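Presented below, as structure tokens, is a lone chain in the form predicted alone.
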Amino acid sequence: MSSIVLGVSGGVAAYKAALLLRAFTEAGHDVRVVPTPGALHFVGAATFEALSGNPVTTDVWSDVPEVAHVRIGQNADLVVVAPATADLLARAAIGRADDLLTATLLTASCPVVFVPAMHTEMWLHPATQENVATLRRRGAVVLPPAVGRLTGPDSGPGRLPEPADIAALAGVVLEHGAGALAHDLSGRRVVISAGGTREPLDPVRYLGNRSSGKQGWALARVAAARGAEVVLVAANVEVPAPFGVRVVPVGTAEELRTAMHAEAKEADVVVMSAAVADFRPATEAATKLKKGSAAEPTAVPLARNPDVLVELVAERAPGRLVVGFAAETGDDEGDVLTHARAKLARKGCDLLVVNDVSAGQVFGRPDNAVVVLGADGSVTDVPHGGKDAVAAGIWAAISTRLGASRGTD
């Protein structure tokens, strides 16, 4: 069990902190909520105490023998401030200690994650941007805000990401440290495919696969947290989009092919994590094929779908990285990595992320482990963990390759 400090500053998005607190406690963490006085205008201390099982106070004068303004930060494994208002970011950047939360930030030696929420004009103001840069330079993680509906009729960047996204990314930092969400993809455009295509046989039936899209979702969420502009081409994934990500929904392999070619034109990195069907029914019936009817087929002829990864490799611009995925099992002709290396050579991509899917592993599960093979012969093992943690390991391998290519431009 880890000890998490959840800082809550005084913005209307403070109500989402209660949902984030519940996510942390349900994951088995011990959570101490440290709100600012302003935060308690939006959510009462009783709510945070009931959900956390720990006392809540805002000042350094409560429970003086505990020396809370020192001990809380010293004992934490992770500090998450959500929402982090413009005022809180400013006070943290200059090292103020005028309430219990800012004092805790000064005594914490563990990773610190700030999750900003404010009006668009406040987020874009040069003062706020300089404060964010200062905090990042000191090693803190400052997530980009989501884009969407703000207080009243306003809309734009400044919305607090959903608690599920914050909890997933906080888990990555808790497991691997602040470096796992380094802001190293700023200025990069990333296009990711995710999910599984469905090839229609008739209006009811289709040929599909077991891909849930969860790993692609995690890749998009982590890339956005690391500063990238992210486009997610999503094949039949019916879950909310990660924050900071533009989603292009598709259904079939041909639709995915069209979307990927269109979106990849200006991309720095293209990641093909979707499970694209190799074959489709040669014809699609206009009406349902009923058993016992004259139209009942005795066989379903198949046609081969285009190889989208090979096409993206063939048309890549100088400096663009193309990353493929391989779901492999071993057989009499070789083990998983033997087949993966052959696929890497055949596809021609820069990196290949290899999943061992033997015995039903990976598909639909919350965790994963992969090996990243490079066209240069490199091998990077990403250990077993949650799919966001695995995504962070994959992006670390991609970022290393991006840094190398930038150095030779």
Ligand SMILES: Cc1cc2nc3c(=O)[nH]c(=O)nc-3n(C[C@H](O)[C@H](O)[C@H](O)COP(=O)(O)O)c2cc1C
Given for the second form:
Amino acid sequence: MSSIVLGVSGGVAAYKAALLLRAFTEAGHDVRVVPTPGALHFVGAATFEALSGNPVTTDVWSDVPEVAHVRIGQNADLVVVAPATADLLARAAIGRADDLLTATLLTASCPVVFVPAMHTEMWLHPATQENVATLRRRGAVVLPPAVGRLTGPDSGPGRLPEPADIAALAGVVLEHGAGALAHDLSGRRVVISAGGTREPLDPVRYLGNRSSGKQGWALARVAAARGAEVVLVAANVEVPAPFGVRVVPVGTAEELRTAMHAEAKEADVVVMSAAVADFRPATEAATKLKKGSAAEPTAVPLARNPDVLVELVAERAPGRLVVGFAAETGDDEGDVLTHARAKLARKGCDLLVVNDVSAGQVFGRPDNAVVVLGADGSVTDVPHGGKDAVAAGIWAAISTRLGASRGTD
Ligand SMILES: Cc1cc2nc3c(=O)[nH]c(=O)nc-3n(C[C@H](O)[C@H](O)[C@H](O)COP(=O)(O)O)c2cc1C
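Moving on from the form predicted alone, please list the structure of the form predicted in complex with the named molecule.
Entire complex below, previous chain first.
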């Protein structure tokens, strides 16, 4: 159990802080909510007190013997400010301590995550952008806001990411520190495939696989948090898009192939994490195959699908990276890494993320562990953890490689 300080400042999105608080407490954390006085115009202190089980104060003059303005920050393992208003970012950037939250920010030596939410004009204003840059330079994580519906009829960048996204990313920072969400992919375009393709047999049946898309979703969420423009080509995944990510839904391997070729053209990094069917039924019946009919099938002839990863490698422009995924098992011919190295050489990609599926425990689970093999011979162990934490480890390996390839652009 960790001690999380949830700072809440005065924007309409303050109501979502109650859901975030709930996500933290359900994950077993002890949460102390520190709202600004402005935040209490939007959500009452009683809501935060009841959901956290801890007292709520906004100023440094309450509980003076506790010296709350110092102790709360000192005792925290993580501070998350959601929503962070333009005003709160400004006060944090210049180091003011004119309420309990800003005083807490000055005394906290743990990682700090700001989650801005405001109208687009406020977000894009040079003053706000400079404050964000200052906070990032000092080591804080400032998540990019989501794009979408704002207060009233307006729409654009400035929306608070969904509480589930914030909770997942806060978990990564809690586990691995603020560096796990470094803002190092700004200006980079990333295309990720996720999920599993379905190859139709007739209008109602298909050949599919067990991929849930969870690891691809986590890769997209972490890449967006690290500042990338992210496109997710999603095969049969029915969960909401991570914040700031454009989803292109596809069904079959052929649809995924077309979408990946189109989206990869301008991409700095292409990540093929989807489970793409190697084979499809050779023919797709136009009508449902029926029991007892003259055409009742006794076998399903298969045709081989194109290798999308190999095609993307062949098309790759200089300085761009293509990352493959391999679910491997060891056998008499060699262990998991031996097979994976052979696959890396065969496919020609820059990095290969290797899942050991010998125990059959990756698909659909919330956790994972991988090894990232580089074409340059590098081997990066990404230890067991939640899929978002593993995604952060994978992006760290990609980012190092991207930095190395920048010189060849
Ligand atoms: C209805 C309403 C909604 C607001 N929403 C936001 C918002 O989403 N983001 C923001 O930066 N400021 C917003 N403001 C302005 C802030 O409340 C104002 O700047 C305030 O001083 C913030 O104080 P605080 O940062 O100490 O909470 C809103 C104000 C009102 C009246």
